[in-house]
Structure formats: C-alpha cells, structure tokens
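First, one chain by itself in structure tokens, the form predicted alone.
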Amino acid sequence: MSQIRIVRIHNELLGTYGDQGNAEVLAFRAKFHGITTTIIDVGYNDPLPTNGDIYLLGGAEDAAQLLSLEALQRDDNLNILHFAIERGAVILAVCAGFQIIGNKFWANGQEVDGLGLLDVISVPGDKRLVGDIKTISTVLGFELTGFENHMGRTILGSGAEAFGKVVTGNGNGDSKFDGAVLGNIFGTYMHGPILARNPEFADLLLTRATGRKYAQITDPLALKYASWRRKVIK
C-alpha cells in the first residue's frame, strides 16, 4: 500500500489538548517511508468515511465528549467503525476518545454507553491527574512518554489488554497501567501529542495500517528526540 487515508474525527470537539497533531505526525512519518497520505477531517455533522486506514480521536472536556459520542452513534457511523476494524483499519483514541470507544463512561455527572469497541469502563475519580507519564508498553515492546490530564479512572474487562505498564504517572488511575489495546484498536490517556513524542509508535501504526514494516526508526533526528524524551521523564 503506497497511499493511506488518515481520518481525524471531530477535531472541533476532540482537539482540546493538541491531539490533532497525531495526524500530522503520521503524515510526516508516512512521507519519510514513501507513503502518500490524505488527512480527512470529519466534523460533527459529517458521516465517517468507509475507506479510512487510520481513525484518530483526541481529548476533550465532558460537553464536547458527549457531542462527539452522539455523532458517532448517529446513522451508520458505528457500523462503519466496526467494518473498518474488521478489514484491519487502525484506531487510536486518546483520553476522552479512549473513554468514548469503551463500554461505559461518566460525563457531566451521568453514566453513558460508549461505542463498545474496547472492553473498558471509565468511572469518575476524586481528583484530576495531571503531569508527565512514562510507560513500558508490553504490547509494543518499547517505552512511551506523554502528558496526562484527566479525572476518569478506567477499568479493563477481560476482553482488553493494558496498553502499557506505568513507570511514572497515573495512567488509568491506578498508577499501574495505562490505556487498553485489542488488535488494531489502541486507547491511551497520553497526550503530547503521543505520536510526536513517540515516533516509533507512529511507525508501528503505519505498519499495522499498510502491512509493511516501518516500526524501526532510521532517521537520526527522530531517534535522538525519542531517546531524549525518555531521559527527561524519570
């Protein structure tokens, strides 16, 4: 595959913490590997495209999160995501997006049904968790760094695996694990944006989306930056 479609979902709602930058990082890394990309911005009133290769959701406050959920439950959008997963598309959901794709979460003082793409539930915490976070991803086999800012506590069901083991920070709220993963569906609390701080992860998503191996960083600048970030966060 020499061309991929990156679908950025509800940037006007889920772009509070800069996670829209994940699309630009994927496009940059893809260009480095000789892949042509198209970034498709899907607004609140737009239907999801059926032919996306990577679907991205970012972070937001409760009101915007609920609006995004409502739009994704509308028409055929949820079916489109299910079909995309079945054909091997990648989903990366950060913070509010992570909660949206789970089974249930709390927003504006109420429990709501999520999209059910990941077997997790998110419940309210008693304080906001803010700061740098470092994890060792048992799924990916390397360290990741990011920045967390959330009050939710996420509990994994039997159908999901933790995305990473927390070294520094709080992750899902227990200071043990961050995020969840199932196949090509990745959920995490790490902003940054996460792909800007962890270009290896961007390459791995490209690997998953194209079937070609790009997980090994070869350009010195990206490798140096990723190494520096991990040394800064102890």
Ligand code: GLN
Given for the second form:
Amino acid sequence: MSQIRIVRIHNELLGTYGDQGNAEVLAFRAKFHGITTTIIDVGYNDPLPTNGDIYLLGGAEDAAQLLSLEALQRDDNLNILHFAIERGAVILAVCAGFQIIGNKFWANGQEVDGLGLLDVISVPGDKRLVGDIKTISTVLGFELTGFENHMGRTILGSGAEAFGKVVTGNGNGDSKFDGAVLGNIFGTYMHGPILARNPEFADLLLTRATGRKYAQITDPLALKYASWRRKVIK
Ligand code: GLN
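With the form predicted alone already on screen, would you show the form predicted in complex with this ligand?
Whole complex next, starting from this chain.
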C-alpha cells in the first residue's frame, strides 16, 4: 500500500483537546517510511468514507460528544465502521471518542448507548481527573505519556483488554489501567496528542494499517527527535 487514508472524524466536535494533531503526526511519520497519506476530514453532516485505513476520534465535552455519537449512529456510518474493522482498518479513539465507541456512557447526566465497537462502559465519577499520565502500553511494551482530563470512569468487559498499565495518573479511573484494545481498535484517555508525545505508537498504527512493518526508522531526523523526546519527557 503506497498511500494511506487517515479519516479525522468530527474535528469541529472532537477537537477540544488537540487530538486532531494525531492525524498530522501519522502523516509526518508516514513520510519517513515513504508512505504518502491523505487526511480526510469528516464533518458532522458528512458520511464516513468506506475506504479509510485509519479512523481517528478525539476528546470533547459532553454536548459535543453526544452530537458526534448521533451523527455516527446516522445513515450507514456504523456499518461503515464495522466493515472497516473487518477489513483490518485501525481505529484510535481518545477520551470522549473512547467512550463513544464503547457500549454505554454518560454525558450531560444521561446514559446513552455507544457504538458498541469496544466492550467497555463508562460511568460518571465524583470528580474530574486532570493531569499528566504515564502508562506502560500492553501492546507496545514500553512507556507512553499523555495528559488526561475527564469525568468518566471506564469499566472493561471480558471482550476488551487494557491498553496500558498506569504508572502515574488515573486512566480508566482506578489508577491501574488506561484505555482498552481489541485487535486494531485502540481506546485511551491520553491526550497530548498521544501520537505527538509517543511517535512509536504512530509507527505501530501505520504498521497495523498497512500490514507492513515500519519499526526500524533510520532517518537521522526521526532518530534525533526520538532521543530528544526521551530526554525531555520523563
Ligand atoms: N466528556 C467526557 C468526560 O468528561 C470526555 C472528556 C474528554 O474527552 N476530555 O469523561
């Protein structure tokens, strides 16, 4: 695959925490690997493209989160996501997006059905969890850093595994685990954007999306960036 399609879902609703930057990081990292990318911005009124390789959802406050859910439940959008998952496409969903792709969540004091793509439910907590978060990713096997800001607490069902073990911060709310993963579907509470703070995770998503392995980056600029990042982000 020489070109990958990155689908940025509802940037106008799910852009509050800067997670839209994940699309740019993917495009930037892809360049190092010789892959060209197209970023497809899908607005609230637009249908999802059927041929995306990576679908991205970001964080949002409750009202925007509910609008995004409604749009994703409209028309053929949910089927398109199901087919995309069957094709092996990648989904990265952050915070509000993570809650949306789960079975149920609470927003604005009401419980709603999510998209049911990940076996998790989210419930409201008694205080907002805000601050830096560090985890050891269960998938990558090494440390990820990010920033969290959410009311929701997420409980994993038997069909999902945690995405990270919490080192500092709260994650899903128990200070033990963050996010959930099932195949190529990734949910996390980590903003940052997560891919800007953890470019190796972007490489993993590109690997998963294309079926090719890109772990060995030899470009000096990329390597310099990676070692700089390790020094400044402790
Ligand atoms: N509204 C959700 C919550 O507070 C998600 C917040 C977010 O995306 N940062 O749990």
